[in-house]
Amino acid sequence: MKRTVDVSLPIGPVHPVFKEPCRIKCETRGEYVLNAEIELGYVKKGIERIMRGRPWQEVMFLAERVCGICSVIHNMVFIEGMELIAETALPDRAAYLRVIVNELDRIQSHVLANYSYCYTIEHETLAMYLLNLRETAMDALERITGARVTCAYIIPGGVRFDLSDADARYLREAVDTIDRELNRFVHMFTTGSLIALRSKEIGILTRDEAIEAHAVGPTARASGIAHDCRLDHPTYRRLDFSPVVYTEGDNYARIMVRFDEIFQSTELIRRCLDRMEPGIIRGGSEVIAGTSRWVGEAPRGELTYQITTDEFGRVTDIGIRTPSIMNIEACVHYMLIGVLSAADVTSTYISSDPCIACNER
C-alpha cells in the first residue's frame, strides 16, 4: 500500500508568476498545505541607509525608487511628511492634483495586480486584456506628470506642472475608457466557470485573522475590515467616499477589491476635476529642523514614513513601514494553510499582491 508521507514543497525564489524574487516553503502531505514559510533577502537595495544624511531633495527621488510600482504614493508620503514638519499650507488645485495622480497610480498598480492574478491561474485571456489596459492609467501619468514610473511630480508645498483644460479633457476620456473597458473585464471575471473554480472559497483570510495579522489594504478590507488610510487625509475627506469591503476573505474577494477600487480611483479622478479652481500650483515651503510622522494609502495598504530633518533640510533619520510585509506574513501563515494543491499555492501568493521591493528597501 502506497503511504503518504510529508514533504517539503520549495517554490521561487525564481518562478514564471512572481514578478519578485522569493521563496516559499510548504510543508505538505501530497498537496495539501500544512504549513509554510517565506524566504525573502533577494534583492535587498539598502534605500532606507542611504537616504540618511542626504538633503531632502536628493531623498525625495529615492523615496520613489522604493517601489516602481507605486512610486507615486512614496513620493506623496514623503513630501507630505516633510510639509508636516514645516508647517507648509498647500493650495486646493494641488492638493486635487496630487490625489488625481495618486489615484492614476492606484489604478494601474491594481490592474497589475490583478493580471498577475489572472495570469497565474492561467486565464491569459483576461489577463492580456487587463495587461493592455494598464497602459491606459499609464499614459494618462505620462500625460500630467512628464513620467510614467518615477515621475517626481510632487514637490514641497504643491505639484512640479499644472493641468491644461486640454490635459483634464484627455484625463476625462482616459478614465471614461478605464470604466467601459474594466465593466466588461469584471462581467468576465464575474461569471467565468474556470475563475470560480479557482479562486472561490480558496486561500481564505478571516476576518479575526485578518486582525491577527495587522493585513492591510485590500488584503484586509476583502475580509471585512472597513480601513483605508485616505480617509484620514484632509483632501480626500472632502471628496466623500467609502472603503471597498467583502467579506469572503478568499482569493476572489481580494481580487474583486481592487476592480471595485479602480471605479472608486476614477469617480475620484472626476470629482477632483470638477472641483478645481483656476489657481497656483506651488505655495512657500521652507524646511526646518523636527520630526515627522505621516501615512498614506498606498495601492497595497498603509504606508508610513517616520522622518527627522536637522535645521539645514538634510534627512537625519527616516524610517519606512511598507504594507506587503503585513499582508505577506497574512498570506503565508492564514492564507495559505490548507490550501489544497501547489497551483493554489501561487494563485493565493498573488492574490495578496506582494510587493518584494517594498519589503526589500
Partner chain sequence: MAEYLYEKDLREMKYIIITSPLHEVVMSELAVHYSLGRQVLRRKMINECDMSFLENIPARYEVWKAEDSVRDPVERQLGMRLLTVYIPMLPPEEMKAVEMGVRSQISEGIPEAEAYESGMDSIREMIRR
Given for the second form:
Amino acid sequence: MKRTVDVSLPIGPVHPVFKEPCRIKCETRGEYVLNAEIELGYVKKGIERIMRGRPWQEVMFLAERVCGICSVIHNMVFIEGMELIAETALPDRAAYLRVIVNELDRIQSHVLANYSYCYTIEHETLAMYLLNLRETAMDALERITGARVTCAYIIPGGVRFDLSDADARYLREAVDTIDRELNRFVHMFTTGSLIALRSKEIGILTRDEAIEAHAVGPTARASGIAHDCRLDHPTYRRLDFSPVVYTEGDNYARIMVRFDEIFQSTELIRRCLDRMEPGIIRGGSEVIAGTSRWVGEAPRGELTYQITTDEFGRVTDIGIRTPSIMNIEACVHYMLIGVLSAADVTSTYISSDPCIACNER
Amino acid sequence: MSILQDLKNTVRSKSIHVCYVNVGSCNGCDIEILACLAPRYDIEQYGIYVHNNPREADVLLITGAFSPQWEDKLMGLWEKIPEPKVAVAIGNCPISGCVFNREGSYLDPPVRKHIPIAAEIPGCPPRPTEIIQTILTLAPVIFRDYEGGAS
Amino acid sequence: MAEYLYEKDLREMKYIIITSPLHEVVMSELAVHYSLGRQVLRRKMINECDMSFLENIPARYEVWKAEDSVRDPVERQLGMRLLTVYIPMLPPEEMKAVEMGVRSQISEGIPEAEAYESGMDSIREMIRR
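Alright, leaving the form predicted alone aside, put up the form predicted together with its partner chain.
The complete assembly is shown below, putting the previous chain first.
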C-alpha cells in the first residue's frame, strides 16, 4: 500500500468531529479519495491482559469499561457467558428487566450516533434536539439502575434492583416521549433536502463488501444483510420482532436504520413491561470451570465474548470481539474509497458509528 | 496590574474555550462531556464554548489514562494551546488509572506526570454538572493576574 | 525501511494488536496450516496490513472459513482468497500464478499431495520474503 500519490491527507488524531482519537490517512487525487488507512493505538488499554487471572467479580466491572457508550451490553454478554458456564437459571422478571435496560442503552447509543452524524454534516439544530432527547433515555436509565453510565445493573443470576410500579409508569411515559419527539425529528431528517444531498449515495457499502469485511449491526443491515444477533437470544425470541433492513448501503440508510431501531426498541420495552409478572429478580448458582462463547447484539452489532474459567471463578482466558472492529474496517477500506470530498470523509466515517475504545480495548 | 488589564481579564474569563482530548479512556467520560452540550445542561449559557481546536482553547479537558501512542503527541498538543491555559483531568483514569492501573496494562497513569494538571474531577464517570462546575470554578482563576496578551 | 517525516514507527503498536487472544487462535491455525513460524506470519502481516485490517483478522478468517465449504479443494488447501482478499498480504497476480501451476500439475497427473506441497513451498517463499 506504499505508493506515491498526489496528496496524502491525514485527519486526526484530534479533530473537531472525532469524539475519540484515531487517525485516518487518505491518499487523494484532488479531493477524490483513492485509498484510506487508519492508525490506531491511541486508546489501547490491554483490557484482555488485565482480565486474565482475575476473579469474575473484578472482570465484570472491567468488561463494562471496554466501552462507556454501550456498557450495558458488555456487562450483559459477559454475565450471560458466565451463566452459560455455571448453568444458572434466570428468573423471568430479571430476563425482561435485562432487555429493558439493554434497549434503553441502545436508544441512547443510537441517538448519540445520529447526533454525531447531524453535527458532522453541520445540521446543528437537529443534532441538539437529538442530544436533548438522549437525556430522556439517560434519565430513565438512571432511575432504573442508579447510574448514567457504567451502571453494573446486570449481575449473575439476575439484576441488581427491581422495578417498582412508579418506575414502570415513569418508563412508559419516557418511552412515549421518545417516540413522539423522535417522530418529529425523523420527519425533519427525511424531508430535509440538504440532508439528503449530504447523505444519499455517499459512502456506499455494497452487500458483498459488507460480507467480506464481516460488517455487523446497523452498518450491515443498511447494506441489506438481515442479520440481528437478538434473534438468537432466548428472551428476545419471545418478544417476536424482525430486524430493520435497508438496501441502499449509503450514509442515509445507515442513519435511517438507527432511527427505525429506536422505534423498535421503544416497542420492545413496552412489550416487556406488558408481559412482566411480579416475582424474584435474582437466582444463583456456583461458578465452575468451563469455557463458553456468547454472542450478543450491541448497539453497533455483534459482540462476542469467549471466556474460560477455572473452578475458583477466576477468568483464565478471555477473548473479546467488538462490533466496531469490523465496522471501522468496512468503513475505512470500502466506504471511504471513491468519496468525492474531504468533508464527506468525516461524515462517512461518523455514519458507521465508530467506537475506538471498543475497537482497541 | 493596570485597571485596563484587569477589565480585560474579567471579560475574558466570561468566554472560555474548551478542547477535549481522550488519551485512553473507555468513552464514558467523553459522552458525559458531550452531555454537557445538550440543552439540558447547556454549557454555552455560561459562556463556555466546547469545540476541539487546541489552537484557540483555554481549557484542555483530559479523559483517560495515558496510552503509549500519546507520549510524543500530548506534549505537542499542550504546547499548541495559547497562554493562559489550564488542563483538567476528568474521571478517575487520568488521576490514578482507575481499573486499568493493573498488571498487564499498556497504560502509564497518572497524566500529571506528563503535563501540568490544574484540577481533577474524580468519578467513573463524573456527572455533567460536576464537569461544568469545575470549569466555572477555574474560569476566574485562569485569567487572574495574567499580564500578557496586551495587543 | 522507509523514512517518515512526521509518522511514527507503528510496528510496536501493530504487534500489540496482533498478539491478542483471538488473534493467537487464528495465528496458531495458520502457522500449523502453512507450517511457518508465528513470528514470520506476524512480520508479513505487520508489513502489509494497516491497523484496522490487523484488528479484523479473526473476523475475516471466520468469513473465509464459512465460505470454505463451497469452494474447491485447491482453494481450501492453499487459501488463495484468504491470503489475497481476506488477509491481503500477498500480491494477487503471483498468487494466481501459483494456483495455475498447482492446477496444471494436478491435471498432468502429478499426485495431489505433491502438487499442493509445491504450491505451499512457493507461498511460504512469498511470505518469508
